[in-house]
Amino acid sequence: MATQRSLPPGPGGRWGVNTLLAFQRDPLTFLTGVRRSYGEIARIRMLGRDVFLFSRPEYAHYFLVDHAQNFTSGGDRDVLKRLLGEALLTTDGEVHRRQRRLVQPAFHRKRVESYAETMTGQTQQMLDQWSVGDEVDLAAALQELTLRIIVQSLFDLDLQTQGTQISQLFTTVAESNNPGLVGSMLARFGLGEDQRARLARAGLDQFVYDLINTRRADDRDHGDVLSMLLAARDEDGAEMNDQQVRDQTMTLIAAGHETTSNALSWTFYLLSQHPDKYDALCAEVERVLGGRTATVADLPQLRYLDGVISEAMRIYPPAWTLNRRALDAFELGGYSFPAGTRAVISQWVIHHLPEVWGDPEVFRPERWTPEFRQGLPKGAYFPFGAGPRICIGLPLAEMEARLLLATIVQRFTPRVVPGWPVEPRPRVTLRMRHGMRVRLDRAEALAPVARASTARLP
């Protein structure tokens, strides 16, 4: 047997107070710096506790796929439970598998494809309210749009008047939660939320419970996910109570709109910084669609558009870090780790490794050829996770992002307002700290000037 080494190197000292402060100031720069300074496995000390950053693609595959059964969802769960309760994103083991089987029918391929008209229809409604020359917060508009889409698709409800309010409530809650280990520790002590966030969470609860009560009183099968949840029975034949239905409903609404809106926001940001890429995208959309509404059948022909979104989610992954906790002792990379070890696997770090991507800071959608995808190491690209806990809504999110992008660029060209500060804010997802103010120009390729990238990644 190979000799196992002592604990890996890393920052933190005895208590790791300064390490905690550095992480809170800038989590993305901190994790990137740890990997650069201490290598592929690093020990990070925070408030007297150790976490370990694993930063090779094969390590991500080890935790998320090959040995997923030996790890629970770790610190992610503690932060999310505050909003989502006991649901798909916050449970492990057999409970998680049972809940996943329960909601899986809503994400079967045929069902997901049936949502396409809702996606493009809701997008057209948003665009009908815009005019050339307007300035809008595109990040906020996309969040409200994806919220409206998920609620209508899965719960047969059109948020004609409540969309903005509900979207703002989700933003307030999401912005209040600290990420990773910090958020986990604060959540366990009931800390980390201010009064505004608690009121926003109460407002979201009221919205979901009203939806449940209305549907129970209706007593009619709407053929949607909420009807499916209300009709579900456990092994003993008992139905789900309102709290259980609420937890699953809140989870599907929150997860179903947050990651897609973030992915699209960063996509438009990168396109606005790279006029030549925007030109190529618009040319393909015009060639394939010729001005008509995109359908699911068109997506295989929109190959460059697919590369644009894949590349944007590489550079700005909607989920930027994952946490796992070991159920049993394990050995990896020449080290032995005891049960209870906290592991951090960061999409942000692995998606920016020069040894994997060559030019990781460069926005290059054309890299995403079928041959390139096949040649990527396992665990190198996982914007929505991987393995048995991969995002259940992945097919929906991928289809939605592509349909929405194709629809918007046919009507408008969003350009970031000069001087607007666009920078990431890592919370549970990778949000935009200040939103993104854009000016709406005519739907045409950006003028062929300033071809060099002006995007600056932190």
Ligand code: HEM
Second form
Amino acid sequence: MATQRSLPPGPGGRWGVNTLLAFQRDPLTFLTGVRRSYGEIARIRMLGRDVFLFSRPEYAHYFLVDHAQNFTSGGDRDVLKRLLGEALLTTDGEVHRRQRRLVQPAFHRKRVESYAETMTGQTQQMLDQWSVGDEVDLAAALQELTLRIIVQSLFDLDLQTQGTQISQLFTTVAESNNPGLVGSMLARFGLGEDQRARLARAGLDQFVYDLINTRRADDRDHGDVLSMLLAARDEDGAEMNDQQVRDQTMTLIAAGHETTSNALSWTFYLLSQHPDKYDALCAEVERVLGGRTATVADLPQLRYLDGVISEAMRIYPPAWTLNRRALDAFELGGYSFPAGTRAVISQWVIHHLPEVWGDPEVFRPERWTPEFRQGLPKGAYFPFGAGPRICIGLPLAEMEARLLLATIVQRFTPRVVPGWPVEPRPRVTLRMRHGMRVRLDRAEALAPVARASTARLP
Ligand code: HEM
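Now the other one: the form predicted in complex with this ligand, given that the block above is the form predicted alone.
Next comes the full complex, and the chain you just saw is listed first.
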């Protein structure tokens, strides 16, 4: 096809103030609406700048995989850099490649599998504090749990009493920061972060630096990521300074807990809306585990559970949008784009395309048969991204989400408190605006502990 000269259609007029406000108000509805009104490539004018929304699976594949080397990861990363410094998520090119090689061994399958007991063990500890009939904020509880798990797995540290506090500091920072497009614009003007968030960030820094100092002082190889980072040398034999170790550590902790806890919170939400699917899940867990603690070896048999999590991450992708910026000019979909073009590829939009999914709004775990997975067009489903920047924590996150879900449903049935407003709040990840208050009912797939305690109930 001959390349056209005109720009793609899209909203925003000359300055794009209204688009900024609409995006700020409700980014998910805004992006879905842009796709519906303007098609697969849309130009969004925002505060005098253009960004382009590419909403077709093959375009996602183009940016993330086939032509990944022509795109940096956003360019609009002021918000993330404020918290994470210069580490995996926030660097490009050779620096990124070197860091990735350094951190990768921590995520090899065998290594990751050794974290399984920490995952189920920490979950059991959380569940031991709960009783049938209690009401809890499940979103907050899961965030704290995944934080404990990541810190213990990767940094060999049991958070014990600090867990709640550190988790709340992360929430304060995450809540105060606007996502990608808008956040970066506000950050350019020194706006967008209030005093509470700055203090929370300082608190997190203190926590991570203390962790590094303690470990430097002890000088023993703990066989974990922190030991690896401290022992690492670059080509000139230089070790990382505290700031560099801090940036990697903060990145792994931040990227490694909120996404997973969001995935699980949304999974429980969807399950509580679909009791029949919940029953099917519990029946499978009971059949496969018969009350035992789940292990990595059980996961291949938990096929329905796998479909539940895949489907939940389709409908509510914890990473809901990716930003890219072109190094060189490129042509796509009949248009020419100059170097510097800002592209948005949204999991939220592509995971809900009717032409790909047929019934995108329906929660249907059964759709995830091996044949269905194989038949999906490239770029249609990418909760973990794709290509050279694909989530480094993917094996850990997939295993964790599955083990935690199996372990929790063996002990309790969390039911969302009637009338509780569950709404997405898209920040850097897809959070829940008001958390999620649930009532803990008896488990349907019973574990021995639950059997014993239910036996005593009237
Ligand atoms: C359900 C859970 C998770 C989801 C949905 C998720 C999603 C993602 C996505 C979409 C990216 C790609 C970003 C891009 O292309 O710009 C990414 C990157 C990354 N994730 Fe995850 N993630 C999850 C869990 C984890 C965990 C458990 C860890 C660490 C323990 C982790 C660490 C990272 C890091 C370090 C990167 C940057 C990789 C790079 O740029 O090379 N994530 N994640």
